[in-house]
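As a starting point, one isolated chain is supplied in structure tokens, in the form predicted on its own.
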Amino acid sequence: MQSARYDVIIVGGAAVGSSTAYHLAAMGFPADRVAVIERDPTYSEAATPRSLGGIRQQFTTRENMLMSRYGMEFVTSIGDHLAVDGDVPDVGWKEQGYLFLASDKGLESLQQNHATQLSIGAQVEILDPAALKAKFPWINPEGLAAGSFGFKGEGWVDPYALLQAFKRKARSLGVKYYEDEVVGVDKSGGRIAGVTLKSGAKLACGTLINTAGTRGHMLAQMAGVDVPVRPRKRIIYVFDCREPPPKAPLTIDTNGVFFRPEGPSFVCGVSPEEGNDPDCLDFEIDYSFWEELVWPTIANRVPAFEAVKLVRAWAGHYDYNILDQNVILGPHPDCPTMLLANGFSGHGLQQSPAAGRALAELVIHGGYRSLDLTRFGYERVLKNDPIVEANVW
């Protein structure tokens, strides 16, 4: 039976976990004292490669804006961070923007959000219906009061490529990766002592970092900790269009239906209503969203989408924070040596650089240095004090 001791064990080696491993090593923490445990090294069921890879600053919470801004700055200078032996990874950054559409009902909120976004230097503009039509001739402005367009610093990446770039760099710096699964957590006196793996191996540690994604709540339960995070399924539909609108941004309609280009095709979807969004880890495809809501919406907004061909669909999952759809980040008050990074609710990929940096700072310095993310701590769960983020979809 294998046994070893590490200063830090990271459970979950997808984007957030591998970013944390990289940032620890890059910031001078001894890489050979860090281990990452990943149950599915193919990442076939992980949330990261099944995401859309979006990066945007158009949030309503300052911390979310700044975390995603760091994500954008990170991927646009990726050679400075994740090159290995001079080989710079290509993560497929497409800076085509995000376009949030608003009806009269949502106009005031759009304008308020815009002011906050400008305060952090986001390059976002408000377009009235005439300006929308002028900039995007393919759009039907009927029913719109305005659109908020992030014309710079917003777009999308290849999520699997970014994940692999983080992992490759972390391993090159000396971080150990285990292809195994945690089945038990050893906790003594309110502190994590180590983990037991499915293989039978036992690993001791000083700090356990929970980046286990949709299974993060299960890992927390092994340590006697509850996090209000559950797996929720999201379905992405892929379609072709004979006359595709050129250089379309990722566009979110007033009812939450979104679409964006994906190579020569398009991807689209919508989040279910809360009452129709059960905890779920299966990958079954429900085509009723496409037929009843998604296609009618996009066909109304983009007349060219009235004639499309549905090519395929896939399902992935959010680690969904049922309190407020924002990440729970940092130590649990009853278990200070377990650091949480759970409940990104669809924002994990774009926030993985900032989350990894933040977790590394907590380990190395005992507090945040680059960006104060205290507000995302577990204390708000205890107080039932949710952070209201209006631009979650």
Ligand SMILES: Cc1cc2nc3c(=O)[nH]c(=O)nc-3n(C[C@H](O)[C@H](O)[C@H](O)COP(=O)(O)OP(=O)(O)OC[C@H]3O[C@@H](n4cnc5c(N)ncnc54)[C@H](O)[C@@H]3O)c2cc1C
Given for the second form:
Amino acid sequence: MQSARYDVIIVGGAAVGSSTAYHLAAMGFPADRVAVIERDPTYSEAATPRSLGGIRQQFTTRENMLMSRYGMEFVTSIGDHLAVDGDVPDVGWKEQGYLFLASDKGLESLQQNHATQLSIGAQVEILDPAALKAKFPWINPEGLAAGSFGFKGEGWVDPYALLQAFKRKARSLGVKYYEDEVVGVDKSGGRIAGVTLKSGAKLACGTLINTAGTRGHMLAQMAGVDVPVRPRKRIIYVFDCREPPPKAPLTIDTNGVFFRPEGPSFVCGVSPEEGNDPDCLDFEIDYSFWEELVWPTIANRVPAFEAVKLVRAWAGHYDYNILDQNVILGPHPDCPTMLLANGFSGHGLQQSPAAGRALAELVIHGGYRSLDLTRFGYERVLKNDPIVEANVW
Ligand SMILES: Cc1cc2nc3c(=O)[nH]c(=O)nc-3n(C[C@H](O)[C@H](O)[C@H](O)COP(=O)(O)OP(=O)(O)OC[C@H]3O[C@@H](n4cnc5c(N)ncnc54)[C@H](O)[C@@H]3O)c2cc1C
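Form predicted in complex with the ligand, following the form predicted on its own:
And the full complex, kicking off with our chain again.
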């Protein structure tokens, strides 16, 4: 059986794993000492290609804002990072903003969030109902007290294109990708010794990086540790509209229902209530959300959406951190040579550049250099001390 030794093995070669591979190589770590193991190079079940690719500054946690800002800066200067032989990837950046709507009940927190966002330099504005109507004439402002609009640095990318661009660049720099599945993690004296692959091959390594997405907790279990991250299904509905509202931002209504344009169509959805959100890995589509909640909400908010045609739907999974819906980043205390990047929940695509950079810094320097993400470490799990991020759904 094939056997090799690497300094770093990255398990999961989608957005976060491939960003990590790229950042390691780009930051000078010997690329031929890095391997990425990916069980499914078509990424048919991974979160990344099923994502909406949104990037926003409108978080309430400083680290989340700054990670996403790096994501935005990265995609808007993509040629400086991911061009291969002068070929600049097109990741389809659309800077159309995010619009968070609030009723009287949500107004105070919208204003508080706004102040926090301004303090780190986010380009956001609060619009009262008259200003909302003036800027977005297609909106019905009934029941709204205000909206928070991110007019710059927010929008969405093509997530699959970003993943492929990371991967292509990482490979061009010399990182090796294995098409195989990690089925066992070998340890020696509390340290990672290597991995066993489904093919039967064994690879040795010094550091294991867990970027296995919705299967990250299974990989952690193979190493004898737990991460409180589980797969949770999210459904995206795609519809056409005869008179589409022009230049619509990603709009989140007061009940969490969201929509945005996708080419000539629109995508929309809502997260289920906590009690109706089981761990699961199936891809079944539940149309009752569309019938009972999503369509009535969007038709009320945008009169043009009263007459729409549902054209398709897809399901994907968040790697959902059941403690606080934020990433767990860095070493596991009981297995310090396994670095975690698990639990991004609904915002891992935009954080993939910053997470990859952070993991590369941990490997190369043993600590964060560009952005201190210590607060996202596993210690908060041990202390049961969640980071409360208000703008997740
Ligand atoms: C419907 C939906 C909408 C979303 N919208 C957004 C959004 O607008 N903005 C945003 O920022 N984020 C969004 N997200 C979240 C985002 O998609 C994820 O957080 C992000 O893609 C996670 O990337 P990842 O590389 O960590 O995981 P994944 O993309 O899940 O990749 C993990 C990879 O690991 C591989 N793997 C797993 N186990 C093994 C193993 N044992 N051996 C080998 N390979 C293995 C898998 O095959 C997979 O390719 C959305 C997610 C969903 C489902």
